[in-house]
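To begin, one chain is listed below as structure tokens, in the form predicted alone.
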Amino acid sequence: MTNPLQVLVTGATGRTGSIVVQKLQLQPEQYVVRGFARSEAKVKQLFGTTEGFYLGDITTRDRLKEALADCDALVILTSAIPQMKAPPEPGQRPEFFYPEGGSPEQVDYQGQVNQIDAAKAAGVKHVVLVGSMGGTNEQHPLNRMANGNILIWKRKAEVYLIDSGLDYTIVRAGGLQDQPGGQRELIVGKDDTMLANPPEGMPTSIPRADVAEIVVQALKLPAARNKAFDVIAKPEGTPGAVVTTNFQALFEQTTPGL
């Protein structure tokens, strides 16, 4: 009988990160999960306790070092979050900004570099990084939001992870939906080709719960190691679609490198 995998999930109180933590908690024979987050109040609100959680900021390394001690794997689910300025006047587009210390360069690049460096120093064997599709397009709307180039900085962090020498799995999700998981066929791709030419004209989106399940499966299936891929889901009820349950086969369709 093998020992459970020791896993740290950063961004553990986020909408996707919290689902990952919950999924791992349901499999104690396979995983011992730790969470990393900034807000004690949010941890208590979502999980009812702070036991097993580390409170800190990914832009500083000391707390990361403590949280990663003796971990086998790291799941990175942190992301800069744009804030809306005052509600726009009728007919005007909303304007956004990133709070001080929370820009994409600081969070999605330097914050992820900090996590990768801390993981390497701690002897972590595998890093699963959840990013976003769109990083090949400087004109993508998310890059233009508050002129933050968020997808560009995420892409730079992915390069850093690949070059780190650590085993990696990079999951670039399509538009995230707050919908139930396990009910759709998942499709993988590369280099935003599905954004440019959506398969069968379908939306390039995916439920957060399906992304979370991909993360959990990637932690245990060797076919996910040293792979980077885009992923979307066929809309529920698509004729001929087959709900994805064989994640080994899904990961075998993916390829190494950026």
Ligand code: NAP
The other form holds:
Amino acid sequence: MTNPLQVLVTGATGRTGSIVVQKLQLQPEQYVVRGFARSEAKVKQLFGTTEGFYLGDITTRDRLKEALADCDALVILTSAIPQMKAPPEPGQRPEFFYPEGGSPEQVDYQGQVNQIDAAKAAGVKHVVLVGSMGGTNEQHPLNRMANGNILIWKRKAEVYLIDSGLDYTIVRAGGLQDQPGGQRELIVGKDDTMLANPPEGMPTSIPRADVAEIVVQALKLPAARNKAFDVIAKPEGTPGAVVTTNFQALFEQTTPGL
Ligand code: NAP
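Show the form predicted in complex with the ligand, please, because up to now only the form predicted alone has appeared in this conversation.
Full assembly next; the chain just shown is listed first.
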């Protein structure tokens, strides 16, 4: 018997982060999970207790140090969240802004750098970072949203992680869906080639629950170490699709480096 892995999940009250926490909590022989979140009320609402949770903001470093003490692995699931300005007039496009202190540069770059530095200082061995496809294209609509360049800042943080010397797994998801996991074939790629040429013309999306499962599998399978990849899911019921259950084989198709 080996000791359970001590894992900190940030963005623990987020839509994907909360699924990762729940999945890890279901495997207590393998994982002791801690969550990091900024809203006590949200933690209580989602998990019924604040036990095992650290409350703080990733744009400052103080609480991260405490949360990461004696951790083996860190899962980064924080993200800047754009807000819609007043509802658009009919026929107009909605406009977005990032709240004060919550810009992509502050959250997706500096906030992730803070987490990576704190993990390194704490002796953490492995960081699993969930990012997004699209970061190779400055004109991607998410980059243009509120001129935040969110995918560019996320990609800069990915470079910082790779250069940190820590073991990394970088999961760049396609468009996230609130759908059940474990029902689709997952497809990995790199450098946004699946956005430019979607395989078989399929949508470049993936359920959040599948991304969460990839994170859990990446924590245990060495084939996910020091890899960065894009990932999407074939729509449920696609003829000839084989539901992904062998994550070792999936990770073996991925490669090191950005
Ligand atoms: P989400 O629900 O938006 O969660 C983001 C989390 O970050 C929230 O829990 C939020 O806290 C937390 N957070 C933000 N700023 C913080 C701060 N300063 N300090 C501490 N926590 C902070 O995330 P998601 O939609 O599941 O997405 C997961 C990841 O996949 C993100 O990196 C996202 O960009 C990426 N992704 C998204 C899409 C998409 O289609 N939306 C596509 C591909 C990839 P609160 O809960 O308190 O708000």
